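Here you get one chain, nothing else, as structure tokens; it is the form predicted alone.
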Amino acid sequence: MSGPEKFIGEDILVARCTDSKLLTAKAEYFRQSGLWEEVVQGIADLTVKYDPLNMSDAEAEAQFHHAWDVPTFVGAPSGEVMVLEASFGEQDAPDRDVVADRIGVNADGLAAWIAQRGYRISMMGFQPGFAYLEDNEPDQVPTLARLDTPRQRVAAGSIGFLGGRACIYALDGPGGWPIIGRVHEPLFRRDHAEPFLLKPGQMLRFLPT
């Protein structure tokens, strides 16, 4: 792991780290401090943005170094697992045959296979509400390639699958992940203070319906 890096011309600092659980814990700690305009967790880095009118570069770097060095508890998840009901039928899972063949189950058995997996949201990105999921035991799952030709439109709630990693599209939009199902519950709630249901660090499972 390396310390924070200053990008010239941008009011941001970045720390590289390959431990996704530590990144999630650190991101939450930085958000709770209230010092930063934005805190963005990536797959292998953490980025914060500060206001140069309220904090000099030197102050920002000192605060960042101090917060990064503070011991942060990284333990097991809280125990709460979000269960998302989802359809894995042919209409909502256009790539299920290819995925099922790759992992060694029949198409009708893919839903039961997915239901046995546990996932953790490692980060959000690509588009608003888009969640990247990590399999709890990724080494047990063969990898899959992205589609040769991305789709122009992937329906909101769609579940993408690349093996040890999966994703959920909160909104309609383009995408190149093989699609194996679709979550029923709306993931974008316009009338809520926090409109997107999914957040980094959450543990979840899929319940076929």
Second form
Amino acid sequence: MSGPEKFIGEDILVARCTDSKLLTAKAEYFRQSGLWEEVVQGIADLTVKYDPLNMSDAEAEAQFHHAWDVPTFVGAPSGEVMVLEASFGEQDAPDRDVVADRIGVNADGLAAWIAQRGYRISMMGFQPGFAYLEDNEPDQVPTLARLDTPRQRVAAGSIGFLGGRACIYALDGPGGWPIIGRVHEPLFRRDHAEPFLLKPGQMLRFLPT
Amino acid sequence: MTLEVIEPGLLTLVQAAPYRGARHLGMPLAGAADPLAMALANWLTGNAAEATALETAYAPVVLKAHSDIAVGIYGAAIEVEINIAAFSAAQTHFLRRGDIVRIPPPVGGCRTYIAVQGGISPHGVLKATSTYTPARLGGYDGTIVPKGAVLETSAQQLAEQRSLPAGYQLCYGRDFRLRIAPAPESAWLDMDGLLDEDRVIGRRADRIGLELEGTPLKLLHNEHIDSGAVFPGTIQFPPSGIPFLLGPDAQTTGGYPRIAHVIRADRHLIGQLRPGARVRFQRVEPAEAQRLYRSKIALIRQLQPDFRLD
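For comparison with the form predicted alone, would you give the structure of this protein in the form predicted together with the partner chain?
Up next: the whole complex, starting with the chain shown before.
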């Protein structure tokens, strides 16, 4: 593996990698070094920002290469599978019928179907605490399209579903993913010492309530 | 000691240090849109560079002192009015109980910072100080400061009188030069199109980002991009062909081509852009951008030793 391939501005480096689990492990390694101001995992890249007061561009690139080339163990990220209680009732799942139909279950069976699936957080972004999920076996699941017209308001905690990929909205706001349920626990806790419930790499399951 | 907001203007927010190091959790930077102006306002009252202050934009703001208090008001405003008399903004103002301060609407620039000796205490249950309104986080209950808000400060005794030295006085107009360095998809664009004409800030302009109106640009090359990191200063290329400049509250990831990036020394200027302002972009090499950043930091740190740019 090589990298970084690209510069952004004078204080940002980017390297591509299509293995999401490896990216999560690399990102954690970069973060622990304390050298970087930001370490952000994308869908297929890793971006770091540094302070040119601390490192020249040549030093930053050398440090990046060094960290990137270290063999990285990809274990079960963050160990345990987090179980998120969620409602899949009609009120919290405006697109339940469409999604159930595409999956091939009836509307009431969708919750039980979801409960059998395992997910991994591949990336966070868009809003504080917003999580992009990847099904552990994405190829088994039919793909859905985003809504033609995004909703003006999606409730915080709503579970968006595109098939092998899903998401959880952290805040009330606009959104274009079909919604199949809603997580009870807040993902962004503004009055909490640890405001973020989730982090990249976390394994998840949903428990219908 | 307290300060009451008589007229809050259009967009007055409590701001301080940004939220650094949490972009991987989706948390935008937030904080002062022009951290240089805030650092200088804070200096006038003897505060640290990132002490909690008020950020105002566009419209006039009127405040009333409920006790004797030292304030520093700096940024887009050149003058401030205290009980109708006009004073230069580049000095400490000692308000007496009952004094009324008016910050006139800016002629150039956009944002002015109101620093209070000792800093403004956070209001409400939130521990965080910088306001990020989309998540109702920080500042004054996570929202725009309302009319009638009473801001508490923790000052013990009045600061010394200070005046900003000549080399530190800001003078924001309506024409800006922003220097840019390459971004991952820079090669997709004929960069001359971005560099050859002034862009005008459109009506879609807030702390999240600003539209750069002008002749629509065309990409020489285009392909699907997987969502990846974006930052304040990233210039995105949406399908409209009108580039979009990201500001301090910008989301952390995006899927549009990134055609350029405003250099670190100039990113604080994004906070002074408002609709109608003209921007001319100038390309610099990354090594030169680093040099410009280091020299700006060194200059400001002679006044404010903990000054930072992000």
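Here, rigid core means the biggest group of C-alpha atoms that superpose within 1.5 Å across both forms. None of these values were measured; they are calculated from a predicted model. Positions refer to the first chain, counted from 1.
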State yes or no: after fitting on the rigid core, is the Cα displacement of residue 199 between the two forms at least 2 Å?
-> no
